[in-house]
Amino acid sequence: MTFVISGDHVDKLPPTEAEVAIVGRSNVGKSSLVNALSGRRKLAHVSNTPGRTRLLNLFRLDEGGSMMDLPGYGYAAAPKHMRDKWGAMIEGYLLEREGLEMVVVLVDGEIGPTKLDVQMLEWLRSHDLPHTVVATKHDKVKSSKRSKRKQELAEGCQLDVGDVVWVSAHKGVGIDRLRGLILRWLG
């Protein structure tokens, strides 16, 4: 995998064959998995600062099709005006990018879906977009708690146990799956 671009509108952006999103909110570890899925470290900017992604940052795989980081929703550690002009921002592109096979939601496997993830499901269903759930932070999750919180996570996403991908950027859990999931959407 390796870095194209960045830019603010999905205008300024090199068409694509077949693309998949990666979006979430602030600090759920975006780019730790961009990393993950490319088996670099440093591929993509990790910060410990939410709100650190502030662009529209498309990746090139190996294999095939591109992969598109989008800024985090929610919290972030950026100037009101900058944090306004992302929702049109990520709106746009969802709704307008050609290419587009899958947006993979990211939540936290450790807190659970917020109320803005549920909003971000609830806005993907109704523009008919294909979508993924993807639970980051696996490894955070005590393994005598994890039966339980994924059957949590997953009623609180109205999905089925099994819809939900579990991943570990730092352990490396469900990646493997996960970046076959990725290429089987590229086509």
Ligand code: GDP
The other form holds:
Amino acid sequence: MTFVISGDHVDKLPPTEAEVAIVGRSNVGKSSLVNALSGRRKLAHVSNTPGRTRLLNLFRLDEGGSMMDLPGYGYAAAPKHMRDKWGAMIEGYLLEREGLEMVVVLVDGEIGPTKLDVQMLEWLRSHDLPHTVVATKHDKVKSSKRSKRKQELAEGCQLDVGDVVWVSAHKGVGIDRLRGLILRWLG
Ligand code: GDP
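Follow the form predicted alone with the form predicted in complex with the named molecule, if you could.
So here's everything in the complex, that chain up top.
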């Protein structure tokens, strides 16, 4: 996976044939996951570079196709006009990007879907945008509690339990499965 470019508007990005976007609230584990998927430390560094965390970050996959790392939503502390700007940037991208095949919505597997996550899912559904929920931090939940938690995660997202992919960037759980899904979505 190679970093291509950052932009503050969908119009400034080069076109791609097929793209998967990753979105989630800040601290959900997005850069750790991008890092684990790529198998390279440098990339997470790229998307964690100050300034870039609030931009649309485009990566190209070695296997073909692209991945969009969207800025984390829900910086509650940010001034309203800045939150509005991020919202408009993310919405503009999701509604206008050609070749967008799948939106991966990250949900914290330890704490479950937040109100903002649910809002994001409802918004994607209202616009008929293909999306998949990926729960993070699998290793943070005790193995005896995982089955119940997975059910809660699915219910909170109004999905069937089999539709939630659960990963751990730290332990590598589910990473190969998610990589396989991404390649399938990219055709
Ligand atoms: P981002 O803000 O969504 O990019 O989130 P980060 O990748 O920076 O992760 C936020 C916090 O969650 C950091 O303290 C990470 O170490 C932690 N984290 C991310 N993924 C995992 C995971 O799979 N397991 C555990 N235990 N912690 C994780």
